[in-house]
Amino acid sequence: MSEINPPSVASDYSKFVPFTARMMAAMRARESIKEDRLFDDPFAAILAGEEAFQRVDLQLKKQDQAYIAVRTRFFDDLLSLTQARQVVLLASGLDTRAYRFPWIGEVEIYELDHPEVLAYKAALLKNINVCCKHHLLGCDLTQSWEEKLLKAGYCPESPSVWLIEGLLMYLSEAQVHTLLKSVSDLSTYDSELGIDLISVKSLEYEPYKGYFRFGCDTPEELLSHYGWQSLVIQPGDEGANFGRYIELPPPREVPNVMRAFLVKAKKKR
């Protein structure tokens, strides 16, 4: 069972639940009903609400929806593959890994975001069995949160996989650096990580610009500086497309150039 109190009514809670968390669910929704689909999200659609799809049909390119397809299925592989039994998502929104994957085993989850972000979720998907020991922790990630996580069970002896997914765009760079801190100090080795980056020219990407805030050109050199060693490969580069999104990306070494970044990460001992 999810471990937090629902309301009792879900729409109660929409209007504090950002509306690109919606939008990112829409898309996740359209995916899971194509024939050659990526992932499948059974709970996406009612998640998003039909505003949602509107918004996604009028405002985004079909390279931003491709983006979000190739980028949950990295991270839905990352996840799926990892021995680690305790999983932390960080910033979750409507993530919904936690009911839709067949969790083997004592797997304890554990998903941070905002309250009402989590009240809303949890209302709506309150008669869906998960398996695993869901925790759903209501906190602001930029002040202190990482004494609720340990209050909740988790272990920083034990391997964990963290997931920091359409996060860190959003931060400060002072805020990216504390947050990643955090994780490291939390983290023993071979712990994983899975984080996507943007790069410091797609800060000025429409129709996000003013809203993202941290652009990163090198994450090996971020996150080595935190402990940990990373492979990062650009959406398009073999192993990040999966046939939906096929442009090529401009080699690394080509400077001033918008890109988005996939990282999976290890500790180092």
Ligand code: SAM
Given for the second form:
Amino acid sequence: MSEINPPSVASDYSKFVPFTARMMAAMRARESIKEDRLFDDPFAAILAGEEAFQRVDLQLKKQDQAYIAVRTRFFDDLLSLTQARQVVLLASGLDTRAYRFPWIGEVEIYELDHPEVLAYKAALLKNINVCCKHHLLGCDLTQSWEEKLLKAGYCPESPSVWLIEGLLMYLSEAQVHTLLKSVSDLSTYDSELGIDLISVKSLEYEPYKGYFRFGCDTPEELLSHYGWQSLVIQPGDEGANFGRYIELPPPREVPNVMRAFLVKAKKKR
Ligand code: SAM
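Condition change, the form predicted alone to the form predicted in complex with this ligand:
Entire complex below, previous chain first.
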């Protein structure tokens, strides 16, 4: 079975980033056993594995767990309500929405991530039935991946919903712009996009300092440049609180604050 192991040294970027997929799964597993859980991901624990639980306990803070729970629920809601029949999960990691959602009708789900991450997930979940047409496309999202998506059957003329969850912060600014341009070129009007970003100040956030590369304080402007009209919410605000944050996040106009943004966007006509 393909492996996605933790880095043995802190600076091993190429190992750390794929391993974050297991850390996200560990946090979803923890959420799934809570009485007041915001979602139930029955596959997260097996995908995470013991090493990821240990890393989460060792390195992450309580607020990280709250953020991942809220982020997952926020984007679960977006995907459960979509009318689009094409779902593209960029950097899907160990996301199990293809497996755990009751997809109705002919829904095509395309997952793109590093080949070893998708192979690891496919191997562990090989006996699970899905009720969608499921395409796992191993690729490097900083190289050209668009052809692979088109060859798998994705139709740019039909509305789609894109999810880019937990990715942009690991890319350089130039890579972010190239990716957003590709997503925009492949999206017809009324397509939807779910995406999360961090502020520039958050590049200093431990333990991700050095791994986080891209922060942005004005997601609306960034996405508007690529033809998307956005609704931007900070975790903790109304619509992205779910009873998990007692304090509200600082208002947007306060500069130099570590913050995250959850975004739902629509492709403009
Ligand atoms: N979206 C998933 C989630 O929320 O659980 C995974 C998020 S995880 C923090 C980051 C993911 O981005 C990892 O699965 C990693 O393999 C993927 N990733 C980062 N850079 C990538 C690249 N250049 N090409 C493909 N996948 C990439």
